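The chain below stands alone, shown as structure tokens; this is the form predicted alone.
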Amino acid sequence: MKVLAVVSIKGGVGKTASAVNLAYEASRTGARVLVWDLDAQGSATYLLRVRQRLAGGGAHGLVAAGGELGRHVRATTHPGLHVLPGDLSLRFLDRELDAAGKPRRRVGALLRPLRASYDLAVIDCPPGASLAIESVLRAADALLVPVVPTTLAMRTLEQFEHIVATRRRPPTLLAHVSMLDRRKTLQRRTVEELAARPGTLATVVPNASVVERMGPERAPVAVFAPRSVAAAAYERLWQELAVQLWP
């Protein structure tokens, strides 16, 4: 099984988005698919139908499951796609993990007996560099960083690669342009500085109101918005990060 987290400092860039697409376009090729729903809002839960509660104890009793992590696993209605659902104890997540020790260690640890199950562990991280990222960050093959092409977004993706290269064994870190707004040319512009950049994705995902649209939608962008141009954004997406995670 390969682990992707998708992951950011900064919210509002379209992680949960980029999360559940990916997942949902690793599925279509045949996949088994986990989508491990980490941030306390449960966007990526909701999005795909799943009921945002943990199974027996929140935070605290899926930290402390071991072996048992899959008991909070459940079914989505597309094939293949499954969800690890996430509620509002993981703002607690934190304090479970350092009480749990070895904190940066739990989260490959938690994966590990769900390995055989699946092909690939999409994690939606919630924003922030915080001690549940630290762990993702041990337990994850690679990282993708949603960019929205503004000043601040590039900031913080230059402070999250910091925090990557201090690692001993660094994940393979990549980024993407996510929320693109053609018409800006500040945006155009730092596009072309992203482009440049060792680690970004050639597929751009525009700032397009059908990826608004999965909110009421509760569902990926390809099931009720086949043709357009974000749905063959993220499949194109998708068939770059493959070469990256499968080489």
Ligand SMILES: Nc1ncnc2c1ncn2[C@@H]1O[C@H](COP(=O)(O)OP(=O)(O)OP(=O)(O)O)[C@@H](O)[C@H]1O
The other form holds:
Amino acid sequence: MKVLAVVSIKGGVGKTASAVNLAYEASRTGARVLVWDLDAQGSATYLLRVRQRLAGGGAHGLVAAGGELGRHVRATTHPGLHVLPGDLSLRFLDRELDAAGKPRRRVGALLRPLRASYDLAVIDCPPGASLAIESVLRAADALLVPVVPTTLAMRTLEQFEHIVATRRRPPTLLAHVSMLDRRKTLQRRTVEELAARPGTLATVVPNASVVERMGPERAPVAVFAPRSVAAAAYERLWQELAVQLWP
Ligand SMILES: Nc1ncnc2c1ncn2[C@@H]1O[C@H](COP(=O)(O)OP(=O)(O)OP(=O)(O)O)[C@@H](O)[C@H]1O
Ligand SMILES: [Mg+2]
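Having seen the form predicted alone, please provide the structure of the form predicted in complex with the named molecule.
The next block holds the full complex; its first chain is the one shown before.
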């Protein structure tokens, strides 16, 4: 099983949109995919039409479960795509990780019993660089950072790169342009800057209202708008990522 974490210090950049659409694309190729919604907002869970509730003691039960992560997993309406739901109790995740001991190893340890059941785990991270994120960095094979092409986002990406680079065994750090508004000159220029960096994927996800429609539709874009530019972008993005994950 490969672990892909969709992660960013910044909020609202398209992490959940990428996590859900990419997980769906992976499942369409026949892979067995688990989306782990690690965000208290439970947005990925919501978009995949799964009840936002962690059975048995919320975040506490999740972390203390010690190898029983599987009992929280729910099937979605999409074949081969399962969800480990997120709920509000995850706002205490850092505290629970700390209390359980060895917090930086915990996410990887919790995933271990599921490794035989899935080909891919996609972790939808909350924004920030918390202890939980540190634990994700350790468990992940690759990190995907959606970047809205602005100056401040570039700086934040550099900060995140610094955090990742200081690790003993850093996971592969990949970035993709998210929510590009081509009418904006500064955004186009920033995309060029981003493209020149190693680790930036070629596929650009444009700012498109069809992605926002995932909310009311509660489905990946390709389900309700298969011919849209955004659906094609996520499909290509997944193809690029698959090469990185299984070289
Ligand atoms: N490519 C896009 N074009 C237009 N809107 C988008 C796009 N991607 C995401 N959005 C919208 O932007 C908002 C934030 O997206 P999303 O929830 O995926 O970001 P996030 O990084 O997961 O946010 P958070 O940090 O809160 O978890 C949502 O309303 C979503 O519908
Ligand atoms: Mg999110």
